[in-house]
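This document starts with one chain, in the form predicted alone, laid out as structure tokens.
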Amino acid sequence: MKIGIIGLPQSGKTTLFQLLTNNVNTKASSKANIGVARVIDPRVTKLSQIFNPKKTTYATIEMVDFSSLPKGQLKNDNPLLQALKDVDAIVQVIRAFGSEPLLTGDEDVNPMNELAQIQSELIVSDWSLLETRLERIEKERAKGVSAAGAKEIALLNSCKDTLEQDLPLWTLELSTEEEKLIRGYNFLTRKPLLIVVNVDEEQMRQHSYPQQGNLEAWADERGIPVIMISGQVEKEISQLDEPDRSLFMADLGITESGIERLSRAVYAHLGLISYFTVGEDEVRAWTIVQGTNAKQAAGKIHSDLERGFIRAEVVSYEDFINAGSMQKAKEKGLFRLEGKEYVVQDGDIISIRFKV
């Protein structure tokens, strides 16, 4: 999975990228920057801390950190925008704090105004797409050659009615089947949108920050998560030791750092689970899309175990933690056996049997 992040100057979402890839040297720059982060989840911690394995691998996601622009310079044929359909999400950070005047040429810092100025510009791109798509199609067939169907077209102008609403096109509910046909336009209002809202140290001590009702209000009415960030904060913390950190985290009202939290909202947010396998060798998270089945799953490891896939071996993260250990749960019988259509949950400890 690709998560592109986007934001206008001094938005903080190069700081943001780094603190996500733990790469502290990246600078803000005209090309896009491209990390890993690595998903942090408690579960994965503790399971190595049980083991003890001689590796412990974290789930991923690839960041990629596009360029700014100033206000008014985001034209649809800009190689920003046109980079940004090769995501699978987007994440649009916000600045909330300060009070000197931005790049943008605001005079105050109004997280309302950057929220929608973007949102603005990525729904002129995908109607000037739509409209030079649906001009083409005309002529093609004018000349008889076009290939689009009756069906195609009718959407293509649905999403085209719907971007002149000011709308974005998440909030068309389409068909399988409409989906289909509009996938291969990669749309960037089509793509699923978190929004990161970053604060300074004192707005996150109270947990507040300007327009902040307005803004969660607009997103809770879209199904949009909001995750409240400090990169000032963000950075202090990952400074620290465990002991300092801790206590810094408590003296802010917080258990865990906002880049954590952020990491595993993108994940669930693209209806992304994990699965563990576990040994003295490695402790894994595995990351399937929800719904995935036992075989598929097994493939993610390696082609040969879903090729020569027998059954799988299951375990739920929270039996085997409250049994105590691997003995313990198969003696009480938590253990199951399953077949290839068994759908994996999220948190499933598996060993895979097979044959090639």
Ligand SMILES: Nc1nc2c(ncn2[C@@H]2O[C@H](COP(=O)(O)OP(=O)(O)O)[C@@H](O)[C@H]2O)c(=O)[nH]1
Second form
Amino acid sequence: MKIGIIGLPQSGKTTLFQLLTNNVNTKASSKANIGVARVIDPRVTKLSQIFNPKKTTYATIEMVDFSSLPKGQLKNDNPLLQALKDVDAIVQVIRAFGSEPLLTGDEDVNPMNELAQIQSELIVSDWSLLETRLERIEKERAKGVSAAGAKEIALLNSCKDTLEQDLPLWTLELSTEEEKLIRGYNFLTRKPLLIVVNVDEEQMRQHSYPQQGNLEAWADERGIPVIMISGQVEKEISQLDEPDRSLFMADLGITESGIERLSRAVYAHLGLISYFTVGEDEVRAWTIVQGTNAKQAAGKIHSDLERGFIRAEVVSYEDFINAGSMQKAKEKGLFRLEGKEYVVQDGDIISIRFKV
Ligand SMILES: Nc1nc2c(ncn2[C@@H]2O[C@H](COP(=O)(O)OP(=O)(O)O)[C@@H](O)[C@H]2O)c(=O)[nH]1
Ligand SMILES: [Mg+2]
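Moving on from the form predicted alone, please list the structure of the form predicted together with this ligand.
Everything in the complex follows now, all chains and molecules, and the chain you saw is the first one.
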């Protein structure tokens, strides 16, 4: 899974990227920075303490830090745009800290304006793609060589209408068939969106920042998660060891780092869950889409496990922790033998029986 971080210059994208990926050497550059973020899951940490395996593997998310997107840049055949088309979700970072004049052209921080500017860049980008495509289809039809069917053309036109009303394409309710027809376009405004508001320490303590009400109302209406993070505070948290770390966080009134909150929000918004495999060799988290069955989930580990799938031995994380050990969990009958159609649940600890 790949997440693209976008936003105006100086909003804190690179800072966030560095925190997420532990990549402190990233330089500001005109290209996109790519890194891998570990999804901090306390359950994996706990399982690792219990099994003491040779290796502990957290789930990961590939992060792309897009250098800032100046006005109009996404309209062109920009390599950045190509890279952005490739992500599974977009995180827009918005600056709420500081009071220096900003690139929004405002005298003070203006989160709503930052939001509007970037969102309109995305809309314009999709719109120009559609316009080019529709023009080409028209020319081809005039020559009688267009492969595009009437359904596709009608759909593309309704997409264009939507964008012309200044609405992102995820506001369109599409049938599975329509969804298939436009999948290849990789429209930016059809990708899941999350918003990170970058605040300073004081704002974090107060739980407030300029225009918070407006921003949250905007996001609520659209079902978009808003995560308040302070790049500055996160940096400090990441540099502290226990118990100072917990003390500092308690002082701020938070129990989870912003990075943890962000990964949880990404999982929830994209409908992702984790299941675990455990043992002396490795404790590992696997990411799957909600609704994945046991056989498909086994395929995440290895195609042989999917092909030769017989049964899955399953115990939930909670049951396992409450029982205290695998042995006790088995004695208490908390282990279940599930078939290939079993829908894997978040936190399932699974062992696959297979034969190839
Ligand atoms: N005070 C404060 N400064 C921050 C915070 N996050 C980032 N910065 C600073 O803001 C500037 C721009 O950050 P950067 O991550 O490079 O922004 P980008 O242009 O969006 O990649 C840098 O000088 C950062 O140190 C924050 O939460 N608080
Ligand atoms: Mg940057």
